[in-house]
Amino acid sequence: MAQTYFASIQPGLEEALLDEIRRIGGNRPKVLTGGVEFDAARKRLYLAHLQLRTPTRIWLRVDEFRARDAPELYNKTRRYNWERLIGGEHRIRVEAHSKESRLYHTGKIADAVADALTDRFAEDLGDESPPEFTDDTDDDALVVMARIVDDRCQLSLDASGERLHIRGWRTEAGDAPLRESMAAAMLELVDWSPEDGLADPMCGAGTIPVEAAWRALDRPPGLDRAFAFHRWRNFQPERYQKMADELRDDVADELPAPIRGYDADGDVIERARRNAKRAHADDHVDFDTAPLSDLQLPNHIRWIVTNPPYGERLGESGIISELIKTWQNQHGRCQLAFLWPSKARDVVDGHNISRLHRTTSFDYGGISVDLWTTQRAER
């Protein structure tokens, strides 16, 4: 039986997630601000967590109804068959959000939902023990979200647990590292093909090269992870494990084209190598110490994809000048994609390159950034 899910992502990157959901067979995908809603049977939920590279979290849409006061919220929450998913063996955390609604006190909203779930188990089901409710410091609890907008309540259950961008391999990173999911979204939005190879001339922790290698090898990001839905009562561990094993067997042994990471700092390169080793990508990605001004790429690399340093160095337009010069030195055989703060957009525009397009903008670490590329994706 198909149910509705919502995969969340940084606003501005929704199109990347939409493409991924279509590829795994999600039905009726609908782009919303900050994510994509889609219908799927249980198999697709499992595949989504194993294969999707760009989302932050996936939620099961439990129910939706009008709720103008606490008694109405309580009664309509209580009617759902929660026992299919959760029970006395679980700890539950309720998150509440309200916007432009008569029910505006989030504490009272959370209390009404918790009371409804407790009475569903204790009174309606009789011999069922209710789940234990806990506070927002309990990271191991299952999360029920009550979101009320314009007096309509949407109840959701977190299927993911720990945020999906955390792959487990990047234990060493510098300041404001690019999330793995954002690197994956960059590659998706510029229509990067593994057959074209890739170079990141300012690779930092190695996030972009490793994400590119995983994609090129068809290595699912969720293979070695646990998810919140593993603890749901209707979880089918044998079915899930069979799917995971089949995907693991399909991982390629070799890249179709080289992937390389460079940085001027040798210590940074060593850190990237250690991260790549934890990702089991060290045999596939080459890391070398090289300043941007001296970079010479092999002829068979067709893409330069990078996240240049900014922040305190925001006013130093020389970074972009050097990057564009490096790209131009490849004699037109390379495409270029990079991130740059929106408030310094004039630094990029000043180079007046007709092939360079701003693909999207999104918030990254509290700063609005633009994704620039020399190849406009056809969508």
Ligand SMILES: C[S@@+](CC[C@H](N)C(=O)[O-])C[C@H]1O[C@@H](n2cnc3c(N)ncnc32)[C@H](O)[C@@H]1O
Contents of the next structure:
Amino acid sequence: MAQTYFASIQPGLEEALLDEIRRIGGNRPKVLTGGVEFDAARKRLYLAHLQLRTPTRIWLRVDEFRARDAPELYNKTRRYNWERLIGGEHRIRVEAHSKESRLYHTGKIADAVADALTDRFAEDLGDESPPEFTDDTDDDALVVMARIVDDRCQLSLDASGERLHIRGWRTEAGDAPLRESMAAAMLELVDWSPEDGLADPMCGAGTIPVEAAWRALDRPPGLDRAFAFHRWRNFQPERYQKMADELRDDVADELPAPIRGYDADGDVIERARRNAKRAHADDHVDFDTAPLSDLQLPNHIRWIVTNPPYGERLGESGIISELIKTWQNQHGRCQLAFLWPSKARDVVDGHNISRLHRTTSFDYGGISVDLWTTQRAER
Ligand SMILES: C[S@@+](CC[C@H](N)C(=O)[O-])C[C@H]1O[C@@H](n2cnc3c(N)ncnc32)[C@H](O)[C@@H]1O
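Now show me the form predicted together with this ligand, since the one above was the form predicted on its own.
Full complex below, order starting with the chain above.
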């Protein structure tokens, strides 16, 4: 039976997620701000968690209805057959959001939902023990979200648990590390192809090279992870395991083209190497300490993808000039993609490179950044 899911992502990166959802066969994908809604049978929920590289989280849309007051919210929440998914063996946290609605007190919304769930189990199902309700300090709880906008309530159940960008290998970082999922989204949005190889000349903890290697090797990011839906009552562990095993068997042994990471800071390069080892990518990605000005790229690398440092004195930063010079030194055989703060756009515009264009902007560590690339992508 098909269900509706919502995969969330930083606003601005939705198109990357849309491409991925289409590839795993999600039906009727619809881009919304901050995510993509799609229909899928259970198999695709499993595949989505194993294979998608760009989302932060995936929610099951449980129900949607009008809710103008607490009794209406309570009654309509109680009628859903929650026992298919959860029960007395679970701890549940209710998250509530409200916008432009008569029901605006999020504490009361959460209470109405918790009461409805409790009574569903304790009364409607003839004395089944209800889930235990807990607060936001409980990271292991399953999360039910009630989001009310214009008096319409959307009830969702978090299928992911820990946020999906936390793959487990990036336990050491340098300055301003990029989320693993953002690195994956950058590669998706600039239409990077693994056959072209990749160099990140300011790789920090190695996020872009390792994510690129995982994609090039077809290594699913969700292998070896536990997700919230593994605890749902309708979870089919054997079916899931079979899918995971098949995907693991398909992981390639070799990259189709080299992937390299460089950084001026030798300590951070050591961290990148250790991160790559944890990601089982140390046999595939080479890291070297080198300042951008000394960079010598191997001939067969056709992409430079990076996120340079940017601090207080953005306008004075010469790093973009250096990066563009490095790219120009490749004499047109390389594509370039990088992030740069939106408020310092003039630093990039000032170079007057006609091939260089902005594809999107998104929030990165509290500031808006632009994704620039020389690739003319067909979208
Ligand atoms: C924003 S961080 C990159 C973070 C990285 N994407 C990650 O996820 O960990 C920028 C990196 O550029 C490096 N860097 C700064 N100036 C450099 C230069 N001139 N040459 C090479 N690396 C440089 C810094 O050491 C820092 O690690």
